[in-house]
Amino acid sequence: MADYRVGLDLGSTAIKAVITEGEAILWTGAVPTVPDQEALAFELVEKGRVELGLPDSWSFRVASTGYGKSLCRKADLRLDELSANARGLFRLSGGEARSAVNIGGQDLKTIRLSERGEVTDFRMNDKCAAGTGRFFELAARLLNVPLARFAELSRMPCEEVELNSTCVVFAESEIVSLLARGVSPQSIVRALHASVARRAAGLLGRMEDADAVWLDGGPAQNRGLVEAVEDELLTQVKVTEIPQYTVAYGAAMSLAPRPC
């Protein structure tokens, strides 16, 4: 019988699934957060069954995580994100990540990991929106912007900016005001992605070592953030070819394998 898990990460601004046969990722889907996420989040996992051509009869068991594990109740196991994410990058990097940041919709966390892939130290700020997923979405609201022309627009020459709030809600009057004074878009995107890295930096802290920091989360697919962060921190940075389904894969891969 075919050992397909299904991974969910209940996060606070997206669902993200992953179906997995063993530890080969078959399939991957994600959907804005709304009421009544386990029903939402087996709906996905409905999409990803029918895309991947899966008989109605078919046979998976599902690990939960994220800010909603608890709601999941179908699920066979819940586990913290914390452990989710340290399992998910350890796999996708090939045993290779031993320092990591997370930049999920409304956190920041730093992990260090052992050659084993256990975690030996983390750290995380929750307490404010700038610097995560949530304060980039509201900085294309702002701007007008598509996410996706972030990195595009950091590249271009542009005068030199400062984003210095550490709250969201500052952070929001700093960009209406460069705005209003005339400053280009590409020049916030620049001064944003230095901000976020800066908090990136002292959350880390002094590195140990010279190996990679890998980039973890939805907004690590922005490559000028991902630069942004290399000069922050004068450090090369990866990123998984999935950085928004570690933490999905992280927990279908903690689900023990089915016997044969």
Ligand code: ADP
Given for the second form:
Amino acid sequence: MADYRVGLDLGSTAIKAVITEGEAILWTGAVPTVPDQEALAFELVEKGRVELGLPDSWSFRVASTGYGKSLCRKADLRLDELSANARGLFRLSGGEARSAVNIGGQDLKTIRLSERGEVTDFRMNDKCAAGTGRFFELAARLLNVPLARFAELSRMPCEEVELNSTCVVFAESEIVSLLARGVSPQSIVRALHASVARRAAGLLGRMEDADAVWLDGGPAQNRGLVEAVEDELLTQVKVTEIPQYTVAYGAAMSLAPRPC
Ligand code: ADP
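So that was the form predicted on its own. Now I'd like the form predicted in complex with the ligand, please.
Up next: the whole complex, starting with the chain shown before.
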């Protein structure tokens, strides 16, 4: 019988699902987080099943993680986000990742991993939305520019400005006044990337080695941010092919392989 596994990451901003057969990723999908997360998560899995052309009698096991993991009563396994993140990233990086920064919708985390992929240290900032995906969403609304265009904008020649506010509420009024002064959206986007990169670097602390840093979470899809973190840390920043799904994949990989 095929070893189908489903990893569900019930995040603060998005619900992510990964369907695997053993370790191989077959499908990924995400929807915004709204109430009734369990029903939404299983609708997403059903969408994946249909797109994969699997029969509705398919047999699969589920592991849930993220803020809403306990809401997923049908899960065979529930695990904390940190373990899922470490497991997923370690596998997707081919065992290379030692230092990681995860930027989620409402928090910022750093993780250090051992040579065997165990978590040796972690830090988290979930007290403030500055430096998180929410901050990007707010800026996208104020600038009237979709997030998917932020990388392109940050590479355009522009005047240099800084965002100095350490609180998202003040940063909002700072962005509004920069716009009123006629500062271009590209300057503001670049300043925003630099400000999030400073926060990530601050939380990561001193780097003890020259290893690359791995960035994951939804905002890691933004190459402009990746480059800003590289400029801030003066080290290579790597991203897996599915940065928003690392945690969901790690959850799926936490299920024991099905015996043949
Ligand atoms: P959580 O697990 O906390 O729900 P995610 O890791 O799913 O958070 O990240 C959600 C954030 O990802 C959103 O707040 C948004 O800022 C960012 N994001 C989502 N899609 C993109 C994209 N295509 N480009 C850049 N950022 C994105």
